[in-house]
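Okay, so here's just one chain, in structure tokens, the form predicted on its own.
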Amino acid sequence: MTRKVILDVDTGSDDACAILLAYLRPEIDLVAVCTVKGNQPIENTTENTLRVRDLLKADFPVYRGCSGSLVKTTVYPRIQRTQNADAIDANGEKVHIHTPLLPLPASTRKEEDIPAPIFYVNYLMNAKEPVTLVPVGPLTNLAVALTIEPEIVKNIEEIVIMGGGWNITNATIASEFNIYDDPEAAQKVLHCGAKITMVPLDATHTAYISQEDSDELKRINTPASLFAASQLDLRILVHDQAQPLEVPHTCALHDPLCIAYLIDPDVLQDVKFCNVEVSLGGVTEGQTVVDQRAIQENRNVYFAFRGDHEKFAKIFIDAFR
């Protein structure tokens, strides 16, 4: 039985993959994938979704979202990010860990014409049955449409935020990207009623992907693993050299991680249900507050501590074979 699967993006190498992911496992359908401002402005997110969806030769929509955070963006202060994301690649050229633009020619096609909040408000209204969203960047779209119609929720199956974290950070010192990114956004999707599973850093860190399964990628041999090992391969160069992992040679893999617990919930382990708030201010801004006491209430995520490599390669990789 398939999944009906929303994909929401600010789509640079991780987004790349877990679009591949999700329409190349059986187990997924992809009814559309929105486009968010992220680790890239809109216009390239978009781009990048497009380019994508034309390796794959697919048809789902894409539909492109905000352009910015609700609040954050209007305040100079509140719009610093801190963690190097470069390398030096072999031919001594510095490359980030999201490129602007995805090496793949660029789309002769254009995305919908309606803007991404409102696609989710008449698409989930009009819902003849349950929908997954996953969205992997910044929550500002769905916020949004759950400002417009909260009632979206009663066709919302479930929502597996990429974002977060509890021991790990990358944008700040109390911080992961997306969640920092829109932090108000953040906390009203974390409260709108629906269930929400969230795979943060301490998930995607510890089911990494090492560079034999880049490697095995490339033996797959067609377009769409060649591009994934690509871009597998770039951000296992950005790891070793700026943000290295407890494995040497290995890369989190953040985005795909949401696709594959729906292919196999047990791709998440630790996963415990608490009340997770986030910060909206001061040095904790865009922080994911996990309260782990035994006694506790108002407890709104499922928040996955750790992740299993061997499962996630494993479901990954089988997907371009």
Second form
Amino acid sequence: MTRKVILDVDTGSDDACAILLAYLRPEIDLVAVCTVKGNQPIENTTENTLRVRDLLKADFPVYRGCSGSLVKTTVYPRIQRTQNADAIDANGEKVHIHTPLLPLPASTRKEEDIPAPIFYVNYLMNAKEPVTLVPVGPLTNLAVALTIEPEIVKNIEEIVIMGGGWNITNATIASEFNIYDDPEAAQKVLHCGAKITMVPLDATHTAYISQEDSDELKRINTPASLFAASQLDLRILVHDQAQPLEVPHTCALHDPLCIAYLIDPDVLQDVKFCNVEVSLGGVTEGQTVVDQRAIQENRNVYFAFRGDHEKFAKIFIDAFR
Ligand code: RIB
Ligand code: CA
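Could I have the structure of this protein in the form predicted in complex with alpha-D-ribofuranose (RIB), to go alongside the form predicted on its own above?
In what comes next, the whole complex appears, and the chain from above leads the way.
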């Protein structure tokens, strides 16, 4: 039984790997991919998504989404991002974990004419069966769609969000990037009423991918596996220098872990049904505040505190075989 999925991406190195994994795994029916600004401006995240579609010779539609956050960039200056995601490569060149344009040929086919939030409303209001949404960038598109038509929730099977952090942050002292980039959008989605599973940095950093995994992709030696390996090598370089994980020469591969969860839920561990709220200002702006008290009201999110790196690596690499 395949699972219908709509990916929402700010393509980036790990978003690209999530698109590859979702398309290549038979368990997933990739209905569409929506783009949003985040790692890069909307022009780049959209072009990068189109390039990955060409690499796969795939036909899923791409819908371009929001170029700015709901309110964050239009009100008084908010807390600035302080985590760097840069490294110095073997040639002494400075590299960033997300290259502005992916090292792939320019796209040959363009996105659809309808903006992503309108696509969400049209598709979900007419869906014949429930769909799983997998937003792995800022949640702006989905927040706009929910504002246009809250009823879309009736055809959402589950929302699997890459975002948030409890013991680990990466954008500011208290926040993870996707939530930090549009905290108001995240708060709106977390309270929309759909089943929500959150895959935070606590899970992605423990479900790490290693240099050996990247080398295995090189041995598989297909255009898709070699591209994925190039993105893993870039991420391992940056993690080693800027965001070291518990094991050296490994990287967090955040976005694909959400897809892996749809293939084998056991790839997420220590999942607790909690009340999660998003801080909207001050030094904690963008923080996912997770209530783990025994007696809780308003539980709204299945929050994964850990991931299984062996299970995840196998799911990811097997997709390319
Ligand atoms: O914090 C990690 C998230 O921010 C990932 O989705 C990555 O692609 C960036 O968007
Ligand atoms: Ca992303």
